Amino acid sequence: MHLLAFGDNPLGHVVDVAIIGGNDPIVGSTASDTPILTMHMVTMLIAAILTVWMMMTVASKVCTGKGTGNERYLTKGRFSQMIEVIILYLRDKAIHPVLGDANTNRFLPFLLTLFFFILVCNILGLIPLMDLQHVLGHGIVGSEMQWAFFGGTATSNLAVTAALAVICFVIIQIHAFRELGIKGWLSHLTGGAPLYLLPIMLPVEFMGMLIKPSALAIRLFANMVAGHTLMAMLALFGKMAFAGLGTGGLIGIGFISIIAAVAISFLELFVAFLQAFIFMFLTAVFISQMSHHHEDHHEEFEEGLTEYDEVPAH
């Protein structure tokens, strides 16, 4: 279905489409080279719906208070488990260490947010939805336009991952600045230096924090376009096997590139689930490092010297 949707071009799942307005959109046609709305753009909103429900629907079994005895603390549903497990393993393993008792309590929904959002984002571009519409207007329509009004993978467009980047971005800034307060802020940027360098650390520190962020989008969107490539180019070594050795060059080589293809498959499956937590990890990270941890230093350093007291002396 790839070679049929996009012919010799493999990023062609990766590329937005135009729906209304832009460059040879699929509905009508404007003079306007800016699109109004995009394939990505209603994947998207697919996704958030999809996020959304599926939070609300594992709420709803893990809640208590059904059945009786111990099945009112069990959570109902072996996807419900699974999502529980997940959000637990984030919470327990990956943001309260690094954020503490607080900030994990503060950021928690944020950051499951992104986490789920951005891992829904990756399976649905996983799932051939626009090969199906293509299939759909080539075969049943009659249509020899290539349409799809939804699909591909969202964060494979860097305009997406920039966006939930800068949105990251502010959240960050605005924890630094109320935990911080601006003063704290500054120091934080100068780092204690002496007057006379702070022209040199100054924009040092400006670009780090624009960097920060800008990592996090570019990570994400060149996995996901590399991801799709990669499994573009394994479905066109067919192709260009029977355009070479004929028939026998076609189920030869389409077979061990099937093979391959779904191998790859199942890495690409692997790499949304990362880069979600990556994407989500070090998030928590930068705003980890707009914070306060004195006081927690403080607290253990009090603990250690209290039980290195109680040992008696020999």
Second form
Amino acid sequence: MHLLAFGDNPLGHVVDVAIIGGNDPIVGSTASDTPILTMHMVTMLIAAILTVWMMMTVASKVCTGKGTGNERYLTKGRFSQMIEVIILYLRDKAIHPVLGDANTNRFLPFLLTLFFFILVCNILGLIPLMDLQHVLGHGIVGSEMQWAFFGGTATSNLAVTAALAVICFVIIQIHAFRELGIKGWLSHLTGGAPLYLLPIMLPVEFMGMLIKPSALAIRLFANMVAGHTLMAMLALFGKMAFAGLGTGGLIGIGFISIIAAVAISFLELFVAFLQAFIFMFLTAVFISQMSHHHEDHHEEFEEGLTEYDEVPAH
Amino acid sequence: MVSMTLAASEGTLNPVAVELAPAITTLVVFGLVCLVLFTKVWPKIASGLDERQAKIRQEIEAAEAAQAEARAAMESQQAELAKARAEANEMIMKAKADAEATAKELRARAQAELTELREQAGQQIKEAKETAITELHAETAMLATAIATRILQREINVDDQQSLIDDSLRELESVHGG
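Given the form predicted alone above, I would also like to look at the protein as it appears in the form predicted in complex with the partner chain.
Below: every chain and molecule of the assembly, starting with the one above.
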């Protein structure tokens, strides 16, 4: 019996598990080629509910309301203040310098939603929900059945990150068509190259257009998988030491592995924020690359009129 | 490959496979999250932030205006103070000059009075001297007459006496005048 979920497998915490459908579902025995419901799907639903609940709570604390007096201008509660600071930082220091006034107002809700959704998914993955379910399930019922129905990091699932990247791709392209028009979009695709280079430029630019969101998806997925795998490996050292060296090994190696796992947990917490930020920020950058002012930058730079940093961002 | 084997051995899904169900669920769930946040959350937060920003800007502007007003008032007060100080100095100087003039005038008046008194005293002394001399002359004449009477053993009438006196005075005056 494994006391902890997937105790022998460091990938156990990051790999999705089929609950309904798939080869070896937790519930029922009707195996199929594709899973219908997986653990990451449930976790993502929980993350979505948490995101909505959290942001609605924050919105009610941040909004000034219709009262009178200066008190209504204050954000109530430390958590809401923290989220407000994050929103202000992202808006003023990350998104606005990239997108400018008009596009910031247009895309800020989408980018913030993307950031907070990914962030909640990432942070939820740091909580050992699967292990808790296993401990509680085995402790109460005592059976060997799989008790975990949710947990893990939804963003360590390539399907999830790919779907988010697809959404970003669609948003970027819709924005490109609206801003540049078909002609401008095609012109952007050629990158201002002469006609005889088009056979090379077109496939390269087209691939680049697809690779950008793909890189977003793979970066987030890889970071989440790597961090959690490392943590699981460190946690497994104690068990391996106990198996190999007995109680002395468990105490010695286990102590070191716990300290290392705690340190890596802090790093993972930072990575959770960082990856959410990077996904959101790069989406903003890709959007800005499909804007008029970016085209202007291209032309001015190519004509040698000015440097990039001399052109106003908006 | 190892990870895939490990995963498969636990009955888990392939970690690098993109399953359709989680992907579609992500699209739907994220779409719903966007829908709720776009309608219920971001407008509230945006208006809250904008109103707070406007309020802070308004308060800062009001504080700056009040500061400028206070600075102007302070400068005006300082100007008034300097003016009052200058006026006070002027008044002190004027009072000092007046006092000096008065003292000078008093001194001159005292000097004049003193001179006058001195002159009066001189005049009185002169007059007293003249009176004394006249009386002395009369007394001298009387004595001389008496003595002469005694010497001559005869009475001299008043006219003789007067004639003698006048002669004596003339002689005396001629002696003094010469």
